[in-house]
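Heads up, the chain below is alone and in the form predicted on its own; it's given as structure tokens.
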Amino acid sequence: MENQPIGIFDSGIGGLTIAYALKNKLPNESFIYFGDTKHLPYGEKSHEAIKNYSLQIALFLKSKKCKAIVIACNSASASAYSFIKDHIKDIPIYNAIDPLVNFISCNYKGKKLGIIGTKATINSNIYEDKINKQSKGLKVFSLETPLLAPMIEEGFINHEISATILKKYLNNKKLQNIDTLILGCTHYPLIKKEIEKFYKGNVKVLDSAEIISDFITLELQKSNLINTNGERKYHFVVSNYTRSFEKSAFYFFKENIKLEEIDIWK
């Protein structure tokens, strides 16, 4: 079973940050990545819609004999993680939220944390609820930043448009006087340097992709699911072909790129 691929999914390119981090930590692993570009962004969708999209993708990845599934999307993790686990019980399912919460509870005491994310993630209050249960005394301040994921999907990174939008969001009074910022969307590590530039070193910006990939690597090791034979393959599936996804996949992986369009809802 350890030779089977890891399934990863997101609404678009954001989850590629996790896939890339896992690739660097687990160089022998094969991946099947599903980008639901037909329905992005998930952050603007209803709770029920996200659950239904996510379950269908997870079942698709299971049908491809994936040994584990990574929900590389905070909106889907918030809305659909438990729902997917209720329907798929025979392989590990990992989400993008619990690793961050565990990391924070172990490393941050008496801090003022800011969280930025999609409407679906922030409105769920999942970060605040989980952090407050594990870490008493932490102050958590959340802000919806719905324009960031579409901006990143369109390639506006290190651009005057991204600088303007980030300035508007990060100057919000909810994020004043924080000392740590949680990137509550897997798209956001792609603009981490821009965010750090805005804060001029005064705020610690957590790289969610690295934290999540560290957690998943340890869990796979515990379950004896690490591939050691080096016969890796990367397969990228999208529900609707976009040039930006193809460019991003090549940017991260550069080799063995196979991009396939499959509408699993037909």
Ligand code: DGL
Second form
Amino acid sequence: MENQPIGIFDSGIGGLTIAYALKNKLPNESFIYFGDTKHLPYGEKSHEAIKNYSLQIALFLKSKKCKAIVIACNSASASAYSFIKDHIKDIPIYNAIDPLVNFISCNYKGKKLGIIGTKATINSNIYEDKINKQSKGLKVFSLETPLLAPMIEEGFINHEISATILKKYLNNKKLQNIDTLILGCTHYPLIKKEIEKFYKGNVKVLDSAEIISDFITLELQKSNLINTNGERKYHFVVSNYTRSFEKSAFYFFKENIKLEEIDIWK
Ligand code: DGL
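Next up, can you give the form predicted together with this ligand of this protein, since the form predicted on its own came first?
Below: every chain and molecule of the assembly, starting with the one above.
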């Protein structure tokens, strides 16, 4: 069991921020990564559509003998986590939201917490609900920032376009006077530095990829699922091949990768 791969999925390249952080913490693990580029962006899709896409991907990863599945997408975590768990009960399923909620309840000492994410994530209110359950009375202010994921997919990072879009969003009055910002989308660690630059060090920006990968590493250890001696292999799959995804995937995973198109809906 320990030698089997970990399945990771996202709507596109965002989940690679988590795959990369996991690769550094778990050097012997093999991964199968699935980017659902055919249905990107998930943040604009209905709850029902995200649930159905996500379950199909999780079943695909399970059919590839994955020992655990990481939903490396906040939108899919918000809409499909319980649905997937209802259908797949024999391997652990991890989502991208609980690690952050857990981190906040153990470490947050500030007064005003901000969250940015896709429409699907923010409209689900999942962060507020989960945070309020664990840390009563905490003030959470969330803002949907739908242009950020496509902007990152298109490679507009440290660019005048990203600067303009970020300025517009981060100046929104909902986020005024926050002391900490949760990046509630797995694409956003790629623009963390730009967001920090905008705040000039006055707001702590939480690196979701680090927090999520720490959490998953600990959970895998608890379940005795860490591979200690296997030879690692990485397999990257997309539902719709694009050259730009391959270029970005290489850039963000920092390793030579071969991308295979498998349309599991055909
Ligand atoms: N990476 C996904 C997330 O964490 C969102 C990108 C999309 O809208 O597809 O929510």
